[in-house]
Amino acid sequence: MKMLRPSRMERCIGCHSCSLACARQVFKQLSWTNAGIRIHSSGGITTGFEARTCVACDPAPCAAACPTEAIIQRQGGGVRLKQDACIRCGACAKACPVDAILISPEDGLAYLCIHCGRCVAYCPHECLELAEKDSPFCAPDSPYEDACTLAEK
């Protein structure tokens, strides 16, 4: 199963190009908001910039608390998203152990990494790919090895 790594952060500039292209390729919107991946500074101009996004946990949390299957487990890892059976109770928002889902404000929805990759060519630093799960993203020495060892809990 391939997952959506933002495996070269340090070169990312903050211009939002993949939260775009999420919101208007996957959720059909245009924000930067309304998105399954989001773009944040750590903290300061010189500190650069932290991808929000889904670290396919395998089983996911958010699935299991979601009442309605709107968020149904992927085998390997990661969720499907039926937005149409969301009914906006942000219990999956309230169980995401890393913080990915975004329950709008606009319209209550929840938005999330689906791993499409869709994301990936509208970067134009090459920060994020789509790798296999077991990729060196997740070697025991790569600065994600945490995330990665959190998404198999």
Contents of the next structure:
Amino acid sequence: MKMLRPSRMERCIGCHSCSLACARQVFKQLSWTNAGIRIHSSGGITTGFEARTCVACDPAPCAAACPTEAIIQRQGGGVRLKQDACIRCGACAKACPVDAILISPEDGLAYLCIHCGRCVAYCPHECLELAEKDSPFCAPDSPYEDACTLAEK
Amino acid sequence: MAVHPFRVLHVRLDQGKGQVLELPGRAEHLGGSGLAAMLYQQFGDLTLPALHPSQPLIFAIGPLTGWFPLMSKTVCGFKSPYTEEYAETHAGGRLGLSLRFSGLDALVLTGAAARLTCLVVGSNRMEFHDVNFMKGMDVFTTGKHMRRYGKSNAGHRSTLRIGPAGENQSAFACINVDTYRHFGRLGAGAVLGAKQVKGLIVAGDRSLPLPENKNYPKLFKEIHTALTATDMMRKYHDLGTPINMAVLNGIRALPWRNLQATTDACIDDVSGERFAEQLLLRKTACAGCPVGCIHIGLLRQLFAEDHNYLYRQVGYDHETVFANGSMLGMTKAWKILVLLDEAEKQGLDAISSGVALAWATEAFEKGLISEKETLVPLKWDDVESYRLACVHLGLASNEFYRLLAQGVLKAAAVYGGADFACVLGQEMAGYATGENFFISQAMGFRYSHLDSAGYSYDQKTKDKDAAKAIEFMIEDEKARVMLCSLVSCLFARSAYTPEKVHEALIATDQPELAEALDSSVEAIRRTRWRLKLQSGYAPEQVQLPKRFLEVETWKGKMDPAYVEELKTLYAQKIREMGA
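Show the form predicted in complex with its partner chain, please, because up to now only the form predicted alone has appeared in this conversation.
The complete assembly is shown below, putting the previous chain first.
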């Protein structure tokens, strides 16, 4: 099962294109927060950027915490989300160990990554990848490609 | 479909209150540049001085802000303390999207707070924090302290602040936006300072529904692909605009040492290529722009023996590198970063401060001023003296620096040296390409290289047909008025043709704006010029200091008769446009 990984965030320029793409394509909104991936500076813009997104837990504490099965465990890690079934209780966000779930102050609904990978193409620097959960981190044109190949051997 | 009214937050700083206004006029005024001018007409008073508390400081976005890539800038409209004319300055960073996600088309500040204040606004927030403890703080320290007021929106907010220059009401004072962007020119920072606002946080804390048509995502993808998968933007994200340094030096069009020369053999040590090889640390972007044109250099400095270093991250681009580099005779790229870092801390417009220090150096050499005025001996390439002079400019340490920080010509009026003041409406931008550029900056609406591509026209055209040149400037200005009302980054001007903008407005369910686009752009241009003319601007009175007529480029010497011809024709056109 593939998952979204922000593998190369050291390349991030803070354009928010990924969050905007997720909100636009998955949640049908213009937003930089109501999305499955959200970008934050690591403590001021001089310190670079971090991506707040799901790490595909297996089993996922958020799925266990959800009382209405709006969040369901996905085979191989991560979850599926049915926003229609969400009762806005916020239990999932409290259970998430990496703060990847946003309970939107606007509508009270849960926003989280469903590992569809639709944001990946919008990142101008390949910070993101949709890859098998346990595969080594690398990009086709990464200077680290050799190192990754070695690790696979 | 009814056109939505503009949603404007008017903050009355003197009363500590604000009001959300719904104002008609979107189809006529579009947004950005057009909206700022409309709001100045409503809230401003051209008969009052620029720093009068009741003057508005306006931040406006446009109908496509956030909806498409590179629609990422904000227009600031105000009466300039530099010129006492209606003025605009533009900035990127996160402000455009933060205003969009606060549900606002514009923010208007009027009045002055009783004490130094940090203002926080958002979709459901308006707070006034007493920040008297920030008095005199530099821009970086101010930014760090301001984080406490925007914690809940980390990463999704915009932070604006001023440094000592703004508090001291220098006409060179900028407003720093999100560390690496600025409302740089014409003294908007002094207006914020006069309002006793040290900082402003805009929390982008709400979302909007997408238009219910299939064209929007399709068009978004098409434009995003054009901007990222082609070479269209390469010059901006590769070496960035400092690529111009070597190019201009090569054609004898780069101002050196207060424009005493237009080329120099040491260019390789201060070129965009040299910055990229030696100092470029990383690049960053405005929110909503995948290009990433903001170049950040690493300044590593030894502060004690035994290899004890500190490091700073300093933004640079062509204009600031020219003004603090070639203009000051700098021979090493790292020295330029030292000055840019200091200008940043003081909250100075780094173009004006660099060009002003270049004038001061020549005046010092010629004996018009001495160390009594400058407090440090000014000498080309002497980075430490220039850094200290930059501090004095920010602090307005004495009468000389106080005057200089009001503009080079203000200082020259007292000390002499107007002939070699490199001022084209305000301190010049980094192009000594010829008559067309000099006139386009000296007379253009913003006194900027961004009003029209006069510098490019100089390079492309050999003839001296003034009518043709002015026609080019007028047409180019019109395209830019459209982009600045949307509000697009001007780097995207080849992507956002009027036809593409038309499509984009339709795709975002704004057909009335698309239909009226051409006429609204003309009307906006007229309003802007009218405001400027009404505030006292007399294009016929514009004078180029003698230094500009002494310039020699690859085309040879300047032609004073051609300059006059351009000036006369442009003045006529400006009068017609603003009638």
